[in-house]
Every structure is written in structure tokens, then in C-alpha cells.
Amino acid sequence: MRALWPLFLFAFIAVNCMFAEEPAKEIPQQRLFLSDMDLSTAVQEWGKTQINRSIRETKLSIAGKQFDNGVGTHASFSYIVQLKKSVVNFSAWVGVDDAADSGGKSSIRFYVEVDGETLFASPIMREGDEAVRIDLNLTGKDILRLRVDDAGDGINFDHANWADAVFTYVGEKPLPGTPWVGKKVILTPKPGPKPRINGPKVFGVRPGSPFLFTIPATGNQPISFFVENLPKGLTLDSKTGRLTGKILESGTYDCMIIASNALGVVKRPFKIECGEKLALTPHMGWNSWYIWGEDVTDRIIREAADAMVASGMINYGYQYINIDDCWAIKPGSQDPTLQGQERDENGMINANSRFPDMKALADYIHSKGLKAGIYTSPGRRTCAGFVGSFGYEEEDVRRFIEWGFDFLKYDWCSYTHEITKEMNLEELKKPYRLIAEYLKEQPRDIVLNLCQYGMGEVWKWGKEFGQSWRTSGDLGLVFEKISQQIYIDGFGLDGLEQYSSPGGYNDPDYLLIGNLRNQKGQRVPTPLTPDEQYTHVTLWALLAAPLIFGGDIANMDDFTLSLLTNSELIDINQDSLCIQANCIAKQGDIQIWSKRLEDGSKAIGIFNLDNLFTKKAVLKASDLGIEGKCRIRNIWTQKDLPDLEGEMMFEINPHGCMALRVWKRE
């Protein structure tokens, strides 16, 4: 048997060799040029992404060196790629295209960001600078973003080339990616059954003007209201909480509002300032433009008023129902509903037939406990081509008073082309000074919004004439770029906080959430992600900006309503100090904003300005100027967090935020 053992061993080895797996074949590396990918998901601020040519459709060229392959684009630019953990390398040459012909004005920076980390950042590059080489190991990585920014000085002549840009991969081909979308998560709890008084704690009115204020309160119905020290001339409806009448004598009236239901009683101080100041806290309401545009009608406005009551928005302090453009006659229109006599024999402006009785409409809005707003332009025509107020300013103000309106949006529009070509400060002020003078002469208060897009640094002088002033262009001018404009216009208010105070507010435009009207006139959901919507509303509240909803108020989902009706966030916006928040710390793409409140606490917003990657943020008590322990509360969830002592870490979703309120522990 021993003699046979070697034979058995030989046979065993031979059989196993027969069934052994063949050695694994090495998968070859492949290359994919950026120019061969689907670039339809690329986002850039100007022009269209070009394949194998510059943004000006010339041959790709950097500092005299020409390239046959690559992508020509323009700052600001972003393109996301799913690497599938199969890409092992990315390489490219980058620089400003020679065809920019900028005379030294172009300036850009290139970035390659991978899984939330910046792996490449170029120096500031200008026309004529030598191309910079990118050569990155991407083994095991998931998401990449190619990005170009304007180096902080605007996008003029910022022509950017990604030349010979190529991905080397093994296995799955890299594919275009998309920004973070996230889910609609309702964070705001439903109001409790006990009464809670919301909204402003102070109200401004002129002596002898009609007074209308509906006490905003939530809780199980019915709620009964009582006001201690109610000024002479005012009457309270104890069932609706509606205050009406007139105060004839100037002065400060310190009142106490009491609201009660079967489950409890709550008190809240309420100050009435009878003098020359109006809008002592930022206005809250709804505007028709971004959802209805030229389709607006009497019926739509009445339904909006009904919806503000039925949805409960009135119980949080929303009070204005504002008609935007398109209610007057439109000269030259072929639509018979927009035709007619522009003015009566006394020069008083007429509404078109879609608004058969403006006074009855305003009365209807008032009957709901709400206020009515209207729109016109200091030019001969409004933005949409309807009759404006030039030459009839006094008549139009008297007409608005006759109809019973409480708010006026005065939109610059055609004034530049038709009335003045001079854009000096005096000319910019002129139409607003004129309309303000006529408003002051009237026996009714009309809050004035200067809609002139930030010209002449209006934040420095707007308060001479009105109660709020637009600081920039239309937030929704380009539907797909609403998110981009929020980050430009909203965060761009940092540094202007000194110009906001009771009775005068920086206005970065409306809250564009819910359903809106797109460029094709269709009514569709906002292009903002859920996180961007939280950021939008949080930032506006911290800015002490007017909270004017621009979406479809008659068809809101629960998510949209929850964003508009967080009582603790509204408390921050309506805080009597009316201090605008400012940025107190930056940590890469993280910004931390702070707003001091009348009780000594601080409202804090932590924002992630990156739209693709979750980022970590550190809230430091030292940044808030607070020593020792702090009570800290999540405003959106309305729940206390563990005390802040030293610092606290947060993870913030792409384009997401945290809204907090911090009190120093005694």
C-alpha cells in the first residue's frame, strides 16, 4: 500500500487541477472624455455649455495653447458626476479661454470636489495665464463635482475651459449626477389645544386712520378675547379677536391681550403706537404675481382671502391680501376683458372688467379681518404693460383710498425709459417722494413698498418714503434659477443690517414655495428642494424681511403650510426690535447667522451653502458672545436640545439649515 501512496497523491492533484478556476483576467482601464458625457445637467450662470469649443464657439485655447478636446463653459458652473467607485483618475487642463478678450477683467477659480472634500482648487486665473494641470487619484470615490466660480468679482468675461478632461475607469462607466433633492419632512408640530397668541406685539397707526387688526391666536375653538387698557375709539369683537375703530389722540398705548378657551388662559402684552410710524414689524401676507400673473381676477383674490382664513394663516399674523400687476386697463390689448376707458372724466384710474368692483373686493377682504393691497408704477405703464400712475399720482392715491386699500407696491418698471434716463440719486428718489407725500395726506394708512430693485443703494434712503424696499431684482424672474437667486439676494443682505429697524425693512422679494407659475405659464411645484425651502423661510425670518407668500394659497399641501405657520419662527421675524440678522461665522460652505431678540436671547441660523454634500458645522458659544451654559432650542421642531456649553456639532443637509434659539443660563 505504501508503494501506491504516491500514485494516489498524483491522481488527486491531477483531478483538482482539472477543476481549478482559471486565473482572474485583469479588467482593462477605459477612458471617457468629459466632452462625450451628457452635459445637459450642467448648470452655469451665462450661456450654454459647449463641446470641444469655447463658450464663444471658437477653438479651445488657453494662453495661446490650443486643444482639440474639452468643454467650454462660463462661471458660475457646476457639473456632477457619479463615479460608481470605478473611476481611478481624472485629469484635465484648465484656464480662461483666450477668446474672452476681456482686457484683464476675467477672473475665475476651478474646483474639483469629491465626496464633500475639495481635492483641487486652482489659484485665481485670468486671461493669458498658463493652463493648470489637474491629475487626481479617485480610487474608491462616489461623487465628483466640477465647479467654476467668479472669484468674487462678478461673472463678466469669465470664460472657463476644461481642456482634455478625461475620466479613467475600470468597470462601470461614470454617469452624470444630480444635486441633492431630499424629502419633504414636516418638522413643525401642530399647534396645541391651549390658546397661544402669535404675531406682532406692537402695532402702528396714524391718528384718525381706520384701525383693523385681527389678534392671531391658535388653540381649540372657540377662543374668547379680551384686551385690557384698550384705547378710546377701538372696539374688540371678543369672538373673532378683531380690533376696529379709530384712535384720535397720538400716544403709546400699553395693552394686554387675553385669550381663553376651555383648556386655558394666556396673556400677552400688546403695544399700540399712534403716531406717524406704520408697519412696526415686517408685513406678513400673500401676493398674486408669482402664481397668477396676468390671469389674476376678482374671484382669485377673494379665494385667496378665504384661504388665508381657512388655512389658519390668519392665526399666525398673516394679514395682507395683495393684488399685483394686471388689474388696470391694458392699452393695445386684444383681450376684451383688459380693454376699456383707462380713467374716468376726473382722471381717476379704472380697473379692467376682471375686477368689476374694487371697493366691494376690498370690503370683502376686510370682512375676513384681513387687509387689502394693490399695485401700480410711477411710469406710464406697469411691468406687464398696464396703465401706470405717471402724471396722475394724486388721483391714483385718492382712488386707492376710495376703494379702501391698505398697502401699495410701487414698481419702478417703465419709469426709466419713459420718464427719466438720469439714474442719479435724486431722480431715483423723485417718484417715491411724490407718492409718499400724497399718501401722508390721506385719512387712511397705506403701507408703501418701494419696488425698485436696489437701485441707488435704496436701503440707505428708502425709509424716508416707505416701510420696505426691494434690495434686488425679482427672485423668480427665471423660474429654474430661484434657488440660485435666494443664495445671491438673501445671503447678499449680510452687511445691510444697520438699515433695518421698526417701520422699515430690507425686502429680498417673496417666499417662493408651494405651487408657482413657471416660464410657460404652468402652475407647478417650486423648483426648490425641501431643504432649500426650509433655508428660504428661515433666512427671511432672520432677516426681518416681509413674509409675503407668493405661491398658490388656495391649493397648499401640508408641507407648505407647515413652513408658513411655525409660531416660534414667526416670533423671531415679528420680534419688536426688528433687528436684521448678520453672518457671524463662516466654516467653508457653512455660514452661521445671528439675530438679537428683545428678551435677550439670540436666533441662530446655520446654513450649508453647498447643494450636493452634507457638511458638519460647529456652533461655538464664543461666536455668540456668550459664556457659560446656554439653553438651546430647535425652532423648527420646537424642542429643546442639550445645553450648549463651549460648542455643539451639527450635520447640515445640502442647501439645508438649522434654526435655533439660544438663551444664556442664569
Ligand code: GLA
Second form
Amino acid sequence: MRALWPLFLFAFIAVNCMFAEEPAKEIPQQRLFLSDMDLSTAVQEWGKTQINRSIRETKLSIAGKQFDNGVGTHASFSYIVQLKKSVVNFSAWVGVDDAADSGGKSSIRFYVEVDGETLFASPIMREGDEAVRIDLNLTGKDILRLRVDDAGDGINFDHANWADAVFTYVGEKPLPGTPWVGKKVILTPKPGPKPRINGPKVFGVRPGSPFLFTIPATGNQPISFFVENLPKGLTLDSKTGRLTGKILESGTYDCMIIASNALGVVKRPFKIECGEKLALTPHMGWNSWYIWGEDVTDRIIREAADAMVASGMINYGYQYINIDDCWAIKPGSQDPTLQGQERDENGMINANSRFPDMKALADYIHSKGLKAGIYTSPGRRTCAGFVGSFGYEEEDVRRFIEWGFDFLKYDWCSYTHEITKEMNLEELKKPYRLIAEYLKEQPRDIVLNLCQYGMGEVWKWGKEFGQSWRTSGDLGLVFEKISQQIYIDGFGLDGLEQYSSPGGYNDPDYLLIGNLRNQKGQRVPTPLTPDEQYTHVTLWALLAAPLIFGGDIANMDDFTLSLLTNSELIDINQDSLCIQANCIAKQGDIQIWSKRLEDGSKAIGIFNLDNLFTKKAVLKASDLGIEGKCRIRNIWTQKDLPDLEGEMMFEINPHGCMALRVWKRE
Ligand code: GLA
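The form predicted together with the named molecule is what I need now, so please give it after the form predicted alone.
Now the full complex is given, and it begins with the chain already shown.
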């Protein structure tokens, strides 16, 4: 019997060939279960994606109906699939897993998004709701995303099953996809050859305090400077544009800066407010934390100052070189360079041996026309375990003044231990009140940054003590999550616009672009896509947030520099009204943010909050409260667009943005 089968086979083929006029072309349909795909690119906010079982590792079960096959996930969940135009169908049963045991607290929505369109959106589903069927024709489609969100009430108990989820395809097998990466495209034009004065138009100083301001200007060198109506006590170095001296009499001084080179002359008003207020526009500078952490040294700080000049950042208004944590002694450290006497016999704090001469360092920074910043904590220890200021606040302020610092970041850290009672508002204010009082007594201006991560709604009272206040935790705490954090901390400032005004700013942390230090301590490029970097800088500029670069200033590529040095974007950030933008319109994943500027124009950011699909946005003049024709300018490219009348359509890259400025035509 066994020997006969080749004969049958031959006969079968022969018969088939006789009847078939042409060889069969049809490629068979195949099936690929979601559970058989590589799910390592799935993103979910809690737990680990499970195959053929629930997130609680039990048999998949929705309203009593059990499934052998499927994927157990948790909100918020997202998984991208490249359909390769070969998938014809996707089907699944979705619902909350019975093991969620949530007592009614689960609530989720499932979505299937394809090529930018939502082809399926479930109703809000709760534990015990019958599974919902998905059955979609995907012929000719390219990219799909499966998504689960928390239905707007947080992710607790949001256990989400994609049961019997299967792709039917013909030809190429679908593969996992990744979010949009995009390209580094430099949009900022190179500065023109004629002079342009950049940065702030208003500057605050206290009577009798040493004055230092370097007029930021671009254009062919040499540029020479002149200032009309210069207040008594100040002198200008016409070659460097550096203003120094002391104004003894308080008052408002309306000056005019004139910058000229071989190709032209420009003028820009510059108001000096000599009174109690400092930092009349958001601070611009660099900070060592996100690139150097505990490795920071005197040499690194000097190199940062050199780089701020050599890169040209100083010509756009960047002025602070700020040392973060790790310059003091680290009690208990095994590293000899961090050991030593914490304070001298008079209680004055010592720097560690990596900073042999703090005064000389601050002098060096000043000699470049820049300002110097330092860091400490109101607790006994800083966040990285170095000596803090508790009990020595007055001595430390005196020391910083002696050394010649101009900026202080006062970081809560271990201060919680010093609070004996509950953490009420008075307790939260106490260390900042104390340090502000000592700062006020000094013959030198120190700008104070409150770093306490937003506790007690610091935006409501930070201004009583300092010039800026961190509104949230560390933007770069988890390196891989910087992008997500921008959307939480940056876009989360919507609604806090009333707390920003000249001399007091919401601070969502530093600009995390260029090279940064990752969790392993390696110095690597930012994890942000180029579009996300545009979004980060555009949003911060619109928020009137301090523009403090946190990357490696001594090793920047042209792209990073171009992001930091767009003069028209800086004008928006440094606008004298210091208004924080807020969200004025939402269109699905699109958000439009806007703020009013001193000249009556509006600055606008259009942001796509989706990281996978390009989205269309409609800018309506009516949303801006403007009627009639408007001049509209693309800020990144510094080019006018055709006039805006009624509305204008934009296509925005995934996680990308547009920065615009609109003026009503007369
Ligand atoms: C905290 C701050 C950071 C940084 C570190 C230094 O985490 O929020 O900005 O200063 O401390 O240890």
C-alpha cells in the first residue's frame, strides 16, 4: 500500500494539469495571531504584556467568556503594526479581564487606528461588560496602531484583553512597527551679515548691585555698540557690548541700543528697571546636571563658559553658566576628590577638590561677559548626598556672594527631614522665605530658582521669594521617558498661565537636547526625535519658561545649536510681557497654543500629540480672536506665509509642531 502513493500523486497532478488552463496565481490567505508577534515594542503604563493570559497571568476571560488565545495588557497601551498593504483583515474580541477584580473601578476604551484614522473605538468598557467584536477590512492599508486608554479616569485596574486577535494577510507578513523617527532638518536660517540685536528688551537690577549685561547681537564682526541714555554709573565697552558698573538711583531708564557693522546699523529699545525686581524676562543659560551629574569639575564649567561664547549662544541672550549639585563635599564618599572638611572653622562651606577656587571660577565666567550660577539645598544634604545648607543658610549666602555668584538653585531634597510637623503651606514656604531674606540683604543680585517639584502649588506663591519655580519633578529622571515627560510636564502647564509675569516664571526644567547623560552614566544623544526636539524648544519658548540648556554645550552638533539659536523664537520667549501661552484649541491630537506679545501680535504653537501619524490642523483666526487679514510668519524658517484670512491648514509631523507669529494687517 505504501508503495502506491507516488502513483496516486502522479495521477492527481496529471489530472490537475489537464484541467488548469494557466498555473494557479492566487496566493493563499494566511493568519497571524497578535499573540505570535514580537510584542517587545508594545508600550503600556503598568505591568508587562502577557501572551495567552491576562495581565494578572490568569486565563483570558471577558464577562465569563474564556479565550485560549490573545494578549493581556494594561492601559495605557499602544502597539504599532506595519501592515505592509498585505493585511486584509483584523479581528478580535476586546474587554476588561475578569481577574481585574476592580470593584467597578476598571474603565477603558479600545481603539484601532489605521493610517491616521480611527477605524474602531469601543464604548467605555468596565469589568463584567460583554466582549466587543472588532472585524475590520484593512485592504491597502499601511500602518496600524492598537491602543487602549484609561477613559479619562486614571489607569487603576485597567486590565485590557485583545482576545483571539488575528491579522489575515496575503503575501508579506505584518511586522511590529515603531513610532515615527523623522530627520534632523535645520530650519533656523544662519544669521544675516547685518547686525541684529537679540534677547531681552528689559533688564532688572537693584540699586548699588554690580551690573553685568552683554548685549546679544549677531551679524558680521566687528560690531560696535552704543547706548543712548545710559544711566549714570554704567559704562559700555563698545567692542564687546558689555555693560558694567552700578546704578545707585532706582528708577526706569529708557535706553536705546545701537549696533553697527560695515553693512548696517540697527537700534533697539532697552529698558533698565533699577528697583527690587530681578530677571524681568525668563533666564537663559546652561546647567551642568543632565550632562555631567556627579562628574562636574571646574574645568568642565570653564569649558562650558568658553563654549557659550564660541558657539555664539551668548549672541542670542544666553548668559547663565550654572553649576548644579556635586560641587561641595560628599560626606561618606569613597572618592578622595569628594572628601574633606565640610565647612571651615567659621562655618563657611567648602567646595570639593574638583573646584579648587570658586571665586576664580566665577571671575572667569564673568570675564566672558557671562553670569555664574550655583546650587544648594535647604536640607542637610543635597539630592546627590552632598553638603546642604541647613543651619548655615546665612553663611552660605555670604559665601556665594563672596565667590561672586549671580544665580542660586535651591533644591528641596532632604529638607523633608527637617520638618517636624505636617508638610503644610507654611512649612513648604519656610526654607525659601529664609533664604530669600538673606539674599535680599546682600550687595549683589542673586536670581533664585525654587526647586521643590511643584509642592503646595508653588506657582501660586513662588514669586514671594524667587524668580522661577520648578513646576514638576525631573524632566529627565527616566532617560527613555523624556518624551512622555514633556507631554506631562510641559503641556501640563496649561491653566497655570496666570502665574507667569515679569520676574516670576513657571519652570518645567531644562532643555534636554543634544548629548545627555543616560541612566548608565554614558553621554549619548537625547532620546527625543528631531520633531520632539522642535516641540520641546517651541513649547518652552511659548511658555515663557527659562531656556536653560541641559545638554553638552562643548559638543553640540549644528542641529542642536540651530534649535537653541533661533532669534525670532527667542524674541517670543523674551517678550517683555512674559505671558505664558495656553492651549486655545484642540482638534483630536492637535493642540494649538497661543500667547499675546508686546507689539499686539500673537505667538502660536501648533502641536501634534500623536507620535505615529501626521495630522492635519486648522488654524482659525477666530480662535486667536482676530478678524480680517493677518500677516503670518513661520518662526522656525523665519519666512512669511501667505496672509491668514479666516483659516489656514497645516500638516504636522508626528510629535512635531509649527511655531508661528500673527499680526493683524492694518
Ligand atoms: C534634583 C533636582 C535636579 C538636580 C538634582 C541634583 O533631582 O530636581 O534638577 O538638581 O536634584 O541632585
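Residue numbers count along the first chain shown, from 1. It should be emphasised that the depicted structure is a prediction, and the values quoted were computed from it without experimental measurement. Rigid core here is just the name for the largest C-alpha set that superposes within 1.5 Å across the two forms.
Neither of L212 and V87 shares a rigid part with the other in the motion between the two forms, based on the superposition that better accommodates each C-alpha.
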